[in-house]
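Single chain ahead, written as structure tokens, the form predicted alone.
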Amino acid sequence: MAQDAKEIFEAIIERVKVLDPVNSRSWFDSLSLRTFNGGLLEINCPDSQSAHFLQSDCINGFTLAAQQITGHLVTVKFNSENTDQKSKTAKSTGTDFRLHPDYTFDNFVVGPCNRLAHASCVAVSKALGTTYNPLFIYGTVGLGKTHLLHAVCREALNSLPNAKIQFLSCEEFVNRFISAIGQGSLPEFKSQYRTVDLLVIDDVQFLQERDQSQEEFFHTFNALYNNRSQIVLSADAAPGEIPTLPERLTSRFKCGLVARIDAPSYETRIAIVQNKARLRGMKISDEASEYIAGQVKANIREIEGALTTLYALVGNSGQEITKDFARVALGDSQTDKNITITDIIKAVTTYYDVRPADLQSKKRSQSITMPRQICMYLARSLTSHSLEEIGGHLGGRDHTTVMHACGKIAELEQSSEKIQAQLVELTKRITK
């Protein structure tokens, strides 16, 4: 008996991979059955952090492949050695924020764009509030900022586990205040905040045209300062170049070290394409590698797009991915489009010869059901769209519709040579 759950968990865990590809990690491999009974699956993870991960962004892939592969309703419960006594050192320190297990130091792959920001990061999370205080990051969208700071909270955990660290992003930081304000509660928001080793705050540009939050946070600034915590913020632009932000906080913001990212160039893209397909359990060719880099110039998370798609159509095959074959999949101009459900629809109706009036029906004839599948699958590979925003543009669908649809053209994928071509050449109208 124990053997069968090990081999449904196993089964299990290719199933996630073929449904979720935008969350698919190697590391899914290293996971293990704590117990299966009752409908209960509890799975063991390599630490707390892969553990928030998969439960709060993989819960429903997982929970859907285990129906899949057992025809019964189950439960899947997320657990790692330490996640007990992490969630106790976090509720005795104030800890209570996740950290992505992708966004470490090791995963950083650093160039000459970047790489006086990653040293400072690295500096600062290894001594707080002693080297650059306050440590101000800042770069377009997709460079990499929220990756450092997911670094720099890790890295002074695992140096100083006892730390009372809060690491939020500023529109959280807004919101919390006005509810403080609402609630009376603003002396145990003050202490919250005040009270910290390191205060990091993600996107602090979003403190524009907010005069009270201002003030609050030039207080909660200058508290922590004068107590020697450490502070590291980041902004889309230099601290000067945030429109309607007072001189006392730029001037703040700047008596540290402010570093810039810059975009990656051509080399450092190329290290990036191969790190990313690393972590994703992705085989990649140098050739395929150099071609995305040259696609993609603008920023990582188009990099990571591009592998979403790639990995959406070879899954867990084991298939390495070819220069010619990323060319046919993405697309001269894929990188350089903004592709919506729109577009798809189009595509898709078009190819299909069917009306999206059709595919947003209660029809359920397989001439309706598998275009409207199809749609629902290419949505989720080549757009970042939640499942609930996929189903809504076709007639209102729930998010499990969506997950089993996405489910099902994945294992056609793998079995059916015409629905790949199929794909392949959607993917390539789409994204032309």
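Under this definition, the rigid core comprises the largest set of C-alpha atoms superposing within 1.5 Å between the forms. Residue numbers count along the first chain shown, from 1. Everything numeric in this text was worked out from a predicted model, so none of it was measured. Compared with the form predicted in complex with ligand ADP:
- Once the rigid core is overlaid between the two forms, residue 346 counts among the residues whose Cα shifts by 2 Å or more.
- With the core held fixed between the two forms, residue 395 has its Cα displaced by at least 2 Å.
- Comparing the forms between the two forms on their rigid core, the Cα displacement of residue 30 stays under 2 Å.
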Second form
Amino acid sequence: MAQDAKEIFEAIIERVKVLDPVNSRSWFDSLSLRTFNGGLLEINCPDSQSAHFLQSDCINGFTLAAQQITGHLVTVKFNSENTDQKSKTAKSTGTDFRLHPDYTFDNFVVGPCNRLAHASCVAVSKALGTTYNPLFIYGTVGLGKTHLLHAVCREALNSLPNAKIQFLSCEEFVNRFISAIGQGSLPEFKSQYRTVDLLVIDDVQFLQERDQSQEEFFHTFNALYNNRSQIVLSADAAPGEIPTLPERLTSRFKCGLVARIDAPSYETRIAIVQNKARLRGMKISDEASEYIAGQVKANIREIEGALTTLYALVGNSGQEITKDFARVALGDSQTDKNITITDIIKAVTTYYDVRPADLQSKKRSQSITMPRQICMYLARSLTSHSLEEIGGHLGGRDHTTVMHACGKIAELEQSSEKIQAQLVELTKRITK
Ligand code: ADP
Ligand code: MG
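Beyond the form predicted alone, can we have the form predicted in complex with ligand ADP?
Starting with the chain above, the whole complex follows.
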């Protein structure tokens, strides 16, 4: 085993990519080791938002990887290099929201379907309250509204580090409003949202049929608008087409710029596939990108899902994804999205000639453990079930067991041609 702390650290990062393909990104390579002693591993991150993301979404993968590489329990902590300075800024500006590190303008592919939405978001974020106010972005699910809103906040924070920003989903707004009523803290609630430079609220269709929240939102809107503070909103439909919203609200939503996002064209989808593959450090051939873009039409989230599946299969081996590989691995799974864990258990038990009850039992003989781990691995890559749900189907095992299994099979897949062939065959049978 590697003894030198830096080597251990690098091995941990490589292991994380195998254990947690969903969250792994190529920028993990730019993380650096701060300290490693006494069972505490401190990792430097480029900024406080990525540190937040790692701490909240990736901590399980890092902890397990550190444990596997070192052979003992390790506590992992993420620091941003200039944490002290950043946290002061965060305190003075009251930013308590988290921005997803992938959701930047740089990572947003612009095409005819979203050009206006993108351009207006960029304009607004560089000059709050002076261009389009409010800015209202709408489109159906999975077309990049939330991505753009994150990018607006990130860009505004970059260009105006002292700006007061609130960014939340409309559902959170409603929930916080309700709890402020319950706790008798309405004045604090009002001042929190009415005194900002930028208020960004995602999915305002959530205000439907919530009369009292609509009323509160109306007054918040007016206070900000009169103050020339920037307002950015998103919804799944145009202002006038959100059922039950009163005219006085929808007419205000319309008084700035309303930008629609449409489903992306084939060319834009290809560019998005390539962009997402680059983010994960995956090599993908042009034909494979075209194949995926042809399979996934309406919802870009499915592109992300397809790439996660492929990443789980090739890991960080550097293997180029060809069209044939993508076709076999994704099979019909993009058109027939109803693969269940039961389908997977059925295929695996038939293939290895074991009983489903054995997979769910506590038995630990190799002839049972391997098919069980393969089930977990395939469930992870072919369905969108969580680690907990997968563990639940396989005898109530916890998420770390599932994650461990996925890591082990992913490794075997790279080191053993036999296992690789079995996985390809099983994937074919399941997706048929
Ligand atoms: P919405 O909020 O409209 O439902 P999201 O913003 O959550 O959609 O986007 C879904 C996924 O698609 C995200 O992973 C996002 O990064 C990605 N996505 C959407 N549009 C684009 C784009 N133009 N370029 C790159 N990624 C995109
Ligand atoms: Mg969204």
